[in-house]
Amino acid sequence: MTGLIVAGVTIVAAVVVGLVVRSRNGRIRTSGDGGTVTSAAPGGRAQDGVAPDGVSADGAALAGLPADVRDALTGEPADVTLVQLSTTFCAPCRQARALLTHVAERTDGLRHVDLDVTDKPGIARDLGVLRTPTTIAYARSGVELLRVSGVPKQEELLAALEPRLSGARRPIAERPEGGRPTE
C-alpha cells in the first residue's frame, strides 16, 4: 500500500512539474527595466547611466559580460542582437535556432547569434541560464532587454522588441502549419 502512495505522488509531482515548465516555456520576461529611461538628466543621459537610445554612459554593460557574448555584441552593429544559448543535442535549440535565424533575416535592426555553450559552461552559469534553448536580447550597449526559455513565439518576441528596433519592421511571412516559413 505505501509502494502505491508513493508512486501516485510521484506521478503528480511529474504532472504539476512538467505542467509548469510548459507554462513558462517560450515566455518573455523582461529584465529590470530593460535600459529604458524612467527619468533623464540634464543633457539627455539617464539618471541610471543609460542615455535614452540605451546606450551605456560607461560601458559597464558590456564589460560585465562573458566574452564571448561581448564579441557577439561588438561584431556586426545591430540594434537588437538576440543570443540563443543552446547545446549539441538539444531538438528545441534547432527549432529556436530557425526560428530566430528567419526573424532576424526579415527584421531591420536585428540580429541572431547562437552560442553553443556544450563545451562552455561557464557562459551560462555567468548569465544565469539554467536550461537550453535560452534566448536574451541584448541592446547595442550590452544592457539585457528581455530572456526566453525555449522557443519564443515569432510575434510575441517582435512586440517586445519593436520599440527598441529603430528601422521600419519587414514584413514577416507567416508560418503555415509545418512550421515553414513561407516566402
Given for the second form:
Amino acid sequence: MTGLIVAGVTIVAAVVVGLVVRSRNGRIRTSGDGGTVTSAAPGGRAQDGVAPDGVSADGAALAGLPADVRDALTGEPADVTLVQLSTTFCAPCRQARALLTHVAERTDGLRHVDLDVTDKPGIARDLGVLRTPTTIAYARSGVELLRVSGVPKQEELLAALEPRLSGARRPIAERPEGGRPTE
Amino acid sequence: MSTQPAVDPRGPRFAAIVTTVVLVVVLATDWWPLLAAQTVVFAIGAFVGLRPAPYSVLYRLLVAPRLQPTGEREDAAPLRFAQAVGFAFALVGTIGYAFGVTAVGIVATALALFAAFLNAAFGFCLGCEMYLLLQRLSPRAGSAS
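Let's see the other form, the form predicted together with its partner chain, since the form predicted on its own is already up.
Below: every chain and molecule of the assembly, starting with the one above.
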C-alpha cells in the first residue's frame, strides 16, 4: 500500500516538474529574473544587462569568465556571441546547435559557439549551469546579456538580442533542416 | 560515441512507457523480482546496446509496423546514458527489496519512476539534461575539476 501511495505521489511530482520544465524550455532569462542564475564567477555577472555594454567593465567581465568562454569571445569578436553549453548525453543539444548555427549564419554580428562541457564540469559550475543545453548570450565586452535553457525559440531570441546587434537584421524565413520540430 | 547508430526516437519513448508501467507495478506489489528483471533490461540498454534491449525489440516487433516510418533519428549516446542512470537506481532498489530494506527499495524505484515518467509523458530525458548536475553531485567531479 505504501508503495502505491509513493507511486502516486511520484507521478504527481513528475507531472508538476514536467510542466515547469516545459514552460521554462526556451524561455529567455536575464539576471533581473533572479534566483535561477547564480553569480558564481566573481565579477562575471555583476553588471550584466545593466551596464551600457560594459564599456568601463570590459576587463573585469571578461576576466571573470572561464578560460574556454573567454577564448570563444575573444577568438573572433562579434556584437553578440551565443555560447551554448552541451554534453554528449544531451539530445536537445543537437536541436539547439542546429537552430543557433542557422540563426547566427543569417544574422549580422551574431556568433554561435558550442562548448562541449561533458568533461569540463568546472565551466558549468562557474557559470551556474545545471542543465544542457543552456545558451548564454555575451556582449563583446564579456558581459552576460541573457541565458536560455532548453532549445531556444528563434523569434524570441532574435527579438531580445536585436538592440545589441549593430547590423541590420535579415528576416529568417525557413527553419533549419533536421532536428525534431517539437520536444 | 558518435559512431553509434541513430535510433527512431519513438522507440525510446515506447520503452519509457513500458518502464513506467513496470515500475508502478513494482511499487504497488513490492514484487522485487520484477524490479530485478527491469534492472537487467536497463543494463542491456546501457552496456550492450539499444538494439538488443528488450523493449526496443518489442517496439520493433509490435509497434513500429503499425506506425508510419519516420526519417527522424535520435543520437544513441544520450539514451544509453539515461539507461545507465536507470540501471543504477533499479539496482539499488532491487538490493533494497531483496535484503528486506523496503524503504530503500521504494525510494530508489520511485526515483527511477520519476525519470521514466518524465520521459514517457514529456519526452524529457532527465538523466541526459541533468548530466551536469549528476556530475557535480558525484564525488569524482570534485577531483576532476
